[in-house]
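The chain that follows stands alone, in the form predicted alone, written as C-alpha cells.
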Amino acid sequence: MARLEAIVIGCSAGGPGALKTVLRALAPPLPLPVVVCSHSGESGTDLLVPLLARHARLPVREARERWPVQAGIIHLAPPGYHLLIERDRCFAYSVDAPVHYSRPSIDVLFESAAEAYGERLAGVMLTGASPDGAQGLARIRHAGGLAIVQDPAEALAPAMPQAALDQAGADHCLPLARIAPLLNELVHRE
C-alpha cells in the first residue's frame, strides 16, 4: 500500500458525536491533513469548529479558499459551499447545485481529493442519513485509495455508511472506536 498523504472524512446525522470519537483518538504529530465534510445546516462550522477543537488533539480550522491543505491540521468544509481540493493541493470553493440536497457535498470533496491524491488517500465514511459520499468513496477506491466505513449496525444513522458499502465497498468496515487506531497505524508506519 502507498504511503498516505491525506485523509478525508464524511458524515451527516450523528456526525458531530462520531467525529469527536475519531478526532480525539488521532495521535499527533500527524504528518498529513485531515479534511472533514459534515452536513451541518445553517450554523455550519461556527459551532462545529469549537466543538471539535475541544475534543481533538490537533488544530481544527474551517478550510479557506486558496489556502494550502496543511499537514497536522483538521480542516472543515464551510457551510454553503462545496469544498474541493485542487491538484496543487489548495482548497477551492464551488456554489454548484447541492448534491443529495447538500452543499457542502461529501461526494464533491471525495472526488476532488481522489484526483489530487490518488492512491495516497484514505476516505472515511461515518454515520449519516443520505447516500452522499458513496460515489466519492467509489472514486477514491477506483484511484487506488483506501476506503474505511463505519459499521452501519452501530451507526446512529446507518443509511450513509450502508450506501457507501453498497456502492463502493470498503477495505475496512469497523466499529467507530476502531477507526482512529487503524488510521494511526497506517499513518505512522513506514
The other form holds:
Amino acid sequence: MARLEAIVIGCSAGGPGALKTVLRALAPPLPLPVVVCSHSGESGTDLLVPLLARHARLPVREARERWPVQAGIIHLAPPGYHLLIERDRCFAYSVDAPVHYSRPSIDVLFESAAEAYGERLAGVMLTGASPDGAQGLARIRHAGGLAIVQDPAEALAPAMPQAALDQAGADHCLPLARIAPLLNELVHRE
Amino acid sequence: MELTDPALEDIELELFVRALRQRHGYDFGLYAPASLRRRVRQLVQTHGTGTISALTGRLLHEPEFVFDVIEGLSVPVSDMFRDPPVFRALREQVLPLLASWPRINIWQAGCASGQEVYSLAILLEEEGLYERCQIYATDFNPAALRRAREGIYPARAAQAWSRNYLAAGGCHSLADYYSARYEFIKLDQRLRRNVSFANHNLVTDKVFCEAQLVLCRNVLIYFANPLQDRVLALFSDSLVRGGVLCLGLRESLEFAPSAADFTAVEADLRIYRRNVFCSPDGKA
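With the form predicted alone done, generate the form predicted in complex with its partner chain in the same format.
Up next: the whole complex, starting with the chain shown before.
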C-alpha cells in the first residue's frame, strides 16, 4: 500500500464529540496533515478550534486560504466557506452554493483532496445526519485512497456514515475508539 | 456521476478553457483550478452532456450557449450585509473617511446578484452620504447583472438579512427598504438612483474609474496567485491615494506584491487603505 500523505475527516451532528475522541488519540509527531470538515453552523471554527485544541495533542488551526497544507497540524474548514485542496497542496476557499445544505461541504473537501493526493490519502467519515461526504469518499476510493467509516451502529447520528457505506463502501468500518489507533498504525508504518 | 480518468479530464478541461478564451474571450486560465474543475463538472451534470468535451463542442458551435456556461462558472452566491461586522466597520470607520471627498466614487467589483450593492446603498443613505456617491457595480455575468438591477430576492432570505442589517448597526428595519410579494422581496428601486450596473471582467478589462472605495468580496478566492496579484494591482491603480479597499472576510493578501501599497484599517475585517505616499519602486 502507498504511504499516506494526508488524512481528511468529515463529520456533522455529534461531530465535535467524535472529533475529540479521534484527535485526542492521534499521536505526535504526525508526519502528515489532518484536514477536518465539520458542519458546525455559522459560529463554526470560532468555537471548534479552541475546543479541539484542548483535547488534541497536535496543534489545531483554521485552514488558511492559499497557505500550504502543513504536516503535523490539524486544519479545520472555516465556517461559511467550502475548503478545497489544490494539486499544489495549498488550501483554497469557495463560496459556491452549499452542498446538501452545508458550506463547508465534506464532498467538496474530499473530492479536491482526492485530486491532490490520489492513493496517498485516507478519508474518514464520522457521525452525522447528512448524505454529505458519501460522494467525496467514493472519489477518494476511486483514486486509490483509503476509506475509513465509523460504524453507523454506534455513531451518535448514523445517517452520514451509513450513506458513505452505501455509496462508497469502506476499507475499514470501525467503532470510534478504534479509528485513531488504526490511523496511528497506518501513518507510522514504513 | 461517472468518474473519469483524471489525466483525460485534464486534457478536456484545458480544451474547454481554451475554447472559452479563443471563441468567446472569457479567460479562466488563471482561475484556482480546484473550484473551476468542480464548476465545470457541475455544468456537465446540469446540461447532461456526459463529458466536458461535449460541453466544449456546444461552446464552439452554439453561440448562445456561452451565456449558460458563464452563468454556471460564476455561481454568484451572496447575502445582504453578509459578515455584519464588516458593514458595521464600513459604517463607523470607512464612511467618515470618505466624507472628506466632495464626490465619492465607489466600485463594487464582482457584484453578482447585487445584494451587497443594495446593502451599501442603504448604509450610504442612512449615513447621509448617498447623494454625493456614484456606485459602479460590475460583474462579468450578464444574467447576474440583470438580477442585480431587478433587486428581487427570495423572501425566505429576508429574516436572516434583517438580522444582519441590525447587527451591522442598522437604525431602522430592513423591511423599510423592500416590498414583499408572494415568495419574493423587491428592494426599493430608489436605492439604485446613483448605481450604474455595468459589465466588467476583472481578468481582461482595465481601470475605468477613479474610486474612493473599492469593494471586492469573495472574488479573489477564485483566482490563482498571478491573477489575484494582477487584480489587486488593478484595484490599487483605480483607488485614489487614501482610498479604501474592502475584501472578503477570509481573503489573504499576504502573498500579493500589491499588499505593500496598502495599510490595514481593520486587518481582521480585510479593510485596507491605499498608501498616500509612493512605494520605494516609484510606483504610485
